[in-house]
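Presented below, as structure tokens, is a lone chain in the form predicted alone.
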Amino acid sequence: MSKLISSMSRGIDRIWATPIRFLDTLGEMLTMLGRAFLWGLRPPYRIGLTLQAMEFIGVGSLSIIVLVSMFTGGVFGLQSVKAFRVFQADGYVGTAVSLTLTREIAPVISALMVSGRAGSAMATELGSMRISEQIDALATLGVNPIQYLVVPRLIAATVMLPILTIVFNVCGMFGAYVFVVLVMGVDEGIFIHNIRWYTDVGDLGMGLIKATFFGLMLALVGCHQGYNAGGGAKGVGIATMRTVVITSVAILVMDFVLTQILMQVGF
């Protein structure tokens, strides 16, 4: 009987362990975000470090965003033509592609690409600094590690991801135009007219708002995982892996939540 009770107790502990770890991690990240906000208001302002982070996140991710967006728009356009021609409505392919890109696909895929490239790099860089005691050395020299390492990355990701989303929209629509108009033979005038008629600033704004939150979130996760890494090289690898997994899941969950909220307020 005692063995059965002991086994049930261990099972209950395992069940509760996951949500407890989630709440602990969430609390740590929110604490880091609050500290970063407060330290970001205080001088010295790390403008040089912020520009370096913006160059790494934005300019460094530009090529992969352009490549992925063109083929994403092209594939979605081809699939839309096939579906719309069943109803003799292939003229509305441009509308479907533009609305889907601006409101959903562009911010989500841009965030996933940047998180896989830049978010994991943040975790690796800060994790390496943690296990080599460089972060402790900064604190010893009187430099706050949050202000020096975290704040520039949060600002850079929050600013650059909406810009990358705009690039994704432009290149995605170009890819759709090439495959839909030039390859599938959809009328060019109708394609462009329906894009201009049915897509407005609110659709673009919805995607940009999402991208802003995604950028802040992926930088926060990457910095948190790297900042708290431990256990040598293996710990750095685990922090990098967790960054990619957590950000990928969080982007999709946050996308659903933000969509519900933004649609309620009129987007």
The other form holds:
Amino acid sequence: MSKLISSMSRGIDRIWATPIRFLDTLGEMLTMLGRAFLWGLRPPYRIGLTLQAMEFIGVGSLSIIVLVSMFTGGVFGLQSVKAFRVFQADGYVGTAVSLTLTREIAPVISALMVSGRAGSAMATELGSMRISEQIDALATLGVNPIQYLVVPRLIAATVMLPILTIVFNVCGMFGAYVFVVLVMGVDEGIFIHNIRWYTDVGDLGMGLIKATFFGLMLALVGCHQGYNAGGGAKGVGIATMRTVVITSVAILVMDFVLTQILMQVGF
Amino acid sequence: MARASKERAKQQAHGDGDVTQVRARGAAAGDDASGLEQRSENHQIRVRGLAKTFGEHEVLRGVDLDIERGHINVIIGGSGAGKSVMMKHLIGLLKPTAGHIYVDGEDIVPLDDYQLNRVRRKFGMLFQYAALFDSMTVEENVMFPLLEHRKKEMSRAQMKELVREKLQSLGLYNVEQKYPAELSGGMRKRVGLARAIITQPEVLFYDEPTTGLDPIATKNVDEMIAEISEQLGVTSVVISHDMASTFRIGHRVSMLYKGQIVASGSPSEIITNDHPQLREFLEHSGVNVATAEVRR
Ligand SMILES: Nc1ncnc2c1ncn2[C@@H]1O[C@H](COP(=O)(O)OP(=O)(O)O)[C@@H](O)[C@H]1O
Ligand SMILES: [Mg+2]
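Here we have the form predicted alone; I need the corresponding form predicted in complex with its partner chain.
Whole complex next, starting from this chain.
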């Protein structure tokens, strides 16, 4: 009997362990964000490092975004033509593609791509600096590691993700145009007219607001995981793996929540 | 004298039991009130009741330690004893679970990141594996503290010249454009040392400076530490588990065992100290205690 109770209580402990660890991690990340905010306001401003991080995230991710967006836009256009032809409404394919692309697909897929590439790189880089004591060395040399390492990456990702999302929109629409108009033979004039008529700045804005949050989040997760890595090379691997898992899930969950909120306020 | 009384006032402002504790110790040793002031002048860093727990793991359990100004202070102890953890507290890289650390009379435990940055200007540290920035060349590594803190006083050319001088004084020639990965362990340590001393800190910390080096490199590093200590008049804190080095360079030796300082004194006092764990440590260190080279 007492055995049963003790094993039950252990089971309950284990059930609680996950949400408690989740809240712990969330709290730590928000603390890091707060510290980064304060250190970001203090001079010296690390402009060179910020530009370097922007180059790594933005320029570095550009080719993959261009490639992925054209295929995504293309396949989405193709599938839409198939669906809309059921109702003989293939003139509206342009509307469907541009609305989903700007509001949903561009920010979400851009964020997933950047998190796989830049978020995980941040975790690896900061993680190996942590275990080789380079982060401690920075602090000992009178340089705050949050200001030097974390702030530039947060700023860079927050700024670059919306820009990459715009690129995704443009290239995605081009991909859709190629397949919908040139391959499937939908009328070009109607395709473009319906994009113009039904897609407005608000739709684009919704995508860009989401992208901004995704950018900040994925850099924060990557930096937090790397900064707190421990346990040698294996610890760095774990930090990197966790970054990819956490950011991927968080992008989809945040996307849902942000969509709800933004639609409430009229987007 | 004025400085000593100012320091004392500062400590009292912190309102803890530390001053009385020191006084009690002073009284036990037969010191009078002037002995207390003497202590503040002689001790650059004073650690009282330092405790640190990671989760359930108690690493430090009440460390009391005085670091003598201008001397080489060696801390010995087995691996995993908590030596690195203790040193990280002295520089403010870790926050203790309990206890106080006074640097020139100022308790650094309650300080935030920003205030710690100021205190750390007094410090230089050589890490166990040098901790060079691997994305930077040797020159950029050594110049880093100058670029951060001396930009207004020095031109870039002056910095380069100073870096070259410092590297050469440590026996490193034509390595400026190399990356840390291209250097041997001993060279990396010397670059780390150059980076640590280039801003002329008051206190230098060394975490196992000779571990992993061959006997000749070990002797060279020992000599470097002694030379730097004498030439620059800095306070040195050296973590070591090499007893031969310890006795060669140390003015004062303390042993950390199970999270506490169990023995402390000059090398000759340490050799004759009969604390059981210390005896065991000495016997297994391979140093013949009877014939050991002892400083002073
Ligand atoms: N950040 C940390 N988190 C948890 N445990 C730690 C941490 N740093 C050190 N420890 C533990 O503290 C103990 C002492 O470590 P350390 O000070 O590195 O020993 P050493 O005396 O060899 O330098 C070890 O058992 C180590 O596992
Ligand atoms: Mg150690």
